[in-house]
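A single chain comes next, written as structure tokens; it is the form predicted on its own.
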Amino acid sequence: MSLAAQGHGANEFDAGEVIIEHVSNSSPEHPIFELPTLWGIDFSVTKHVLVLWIVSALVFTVITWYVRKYLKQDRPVPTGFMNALEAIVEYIRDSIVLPNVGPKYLLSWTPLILTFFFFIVTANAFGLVPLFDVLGAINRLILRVGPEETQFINTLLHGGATATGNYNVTAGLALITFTAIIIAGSKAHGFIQHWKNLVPPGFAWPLYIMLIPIEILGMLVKPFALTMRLAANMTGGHIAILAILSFVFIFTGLFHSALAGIGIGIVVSVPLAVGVSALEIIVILVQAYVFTMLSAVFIGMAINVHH
């Protein structure tokens, strides 16, 4: 039990247990579907899962969508959402990956770099929206339901929609990423000759025993970067909203006075939470955009060797 609690009671405001049931997965204990465990493996959808599916469901049928309505036109000049697709696809292909990949492989890794793209932003931009605690909010506030007649919303609540906030998520991307680094250097040099290209030729063999080690060191540590980059920056705009927010409660319960809460989430919370709200959505855009730049420069570094 905290302080806190041992201090002024069972139903004290935990600021740090509130924000953490916020930004992580659905524990086990909440799963979205249960689902029998194999082999150790407890396959439960969770919240975080649930996410990834809507997202990726979401950004397959939107642009699909867009773009078949686009190649049907008779003369497909593109407007609205369709011209600024148009334009997003230009650019990651003009400016991040041909510059990296060379034109040569260019038609073989720009839908790649593109899905990823599309999907962080998409993910990213998901975990700003409060679409579950909107559901519960109607499920309580408009359409009076109690807590145990609506257990399927209820386990919505638990946890984060941020999917990119989770670590497995970014090392599942990081790892498609770790792949196609190894793909790329076989198709362009040969698998032997790709390995071969980790270390530059013509030093003196001791020399090999220091840099092998350092070059496959350097090779683990790019999806390891890739990882941690995503994840902890939606984590951490996530953390500072919600502790900023929570001055409301820890001042109502400081004083005692619904008043004082109220007062400092006028003066204080609300234009902090605004203001880095609007940080998040910078963030959204440039992770995602951070995370197909390195991985177009990461693979281009195998296909042009360069020591």
The other form holds:
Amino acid sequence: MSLAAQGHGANEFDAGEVIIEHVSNSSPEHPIFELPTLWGIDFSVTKHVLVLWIVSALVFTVITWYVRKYLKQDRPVPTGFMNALEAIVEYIRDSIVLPNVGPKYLLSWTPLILTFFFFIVTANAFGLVPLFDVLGAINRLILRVGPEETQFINTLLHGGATATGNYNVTAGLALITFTAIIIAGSKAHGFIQHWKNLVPPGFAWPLYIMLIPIEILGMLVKPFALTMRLAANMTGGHIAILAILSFVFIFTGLFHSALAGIGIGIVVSVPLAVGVSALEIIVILVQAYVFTMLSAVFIGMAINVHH
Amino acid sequence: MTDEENFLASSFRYLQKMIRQSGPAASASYTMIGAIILLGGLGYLIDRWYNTEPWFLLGGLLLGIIVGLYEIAKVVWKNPR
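Given the form predicted on its own above, I would also like to look at the protein as it appears in the form predicted together with the partner chain.
So here's everything in the complex, that chain up top.
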């Protein structure tokens, strides 16, 4: 991250522009892979899409490989990674899905909730691993490729690597939750009864004129809250780290001496950035947990209707 | 040593129980903030398009507060304790 920032800061350092460049998606005008436009939709791959593909492939291959290997064993005793995986799966099944969804539909909805958890936690964590930046540093310092050359690794350096910090990604995830709520309600009570369950029965009819719009708005607001919370939390931590690190370049420009910048870097920026990064590791887990828990709560609310 | 382990295990179990019980409350609070931001934001956008400031923003915020409080009220009514 700081390598690219130095490049920008060579003459005039604009902290806001650099920070936005490092958390937003790469520009669709310069995609990483060029793909054709179908039905008016540009299918070209930007950085967040590439990260999504990498994360999905990683989660799918690692987990299926370990589970298949485990199932082929003579003695089914989990060791190492499989042990941790089993503990997480059991925790989510027994502590998140079971109390909210209930025992009857436990095994119908646990797979979805588990997929949410593993995908979100991996995508969140991928944003903290400076993989593309290390590739860029090797490219620049060892292979001596200039920043202006058109080359694959250079196109990878634009934009942030946290796909879950993009509202479109989290909106897609929340849309899955939204559909799952309707399917869960329809499966448990039938399609018509699910919509009837939205409002509590037994009130005078004038009250329903008020209640039905409020319930419909509440139904639409839930996925929106999921979308904003995850994306904002994932972007917020990165912005904090980048703002703290940009002190180095701001002070260098302010006092016209690299020494001032390096001093601020050693005394303030780097220790603070390390602290915020440690906080981000907690945020990664908590946000994935909260998303899965809220999805389970919403699905459970459609299944267990109390009046 | 065993006492300490028991203490740690029981604290962890208690924390787990607390988190489990706080699920519905967390969902209601997030829904309330989401409702205010979504409906207030929609009102703001409508105001910008039709130059009717500030009426749709105020209406959106009011509706957001109503929807959000209704969601919280549902959780409170469901768990009367």
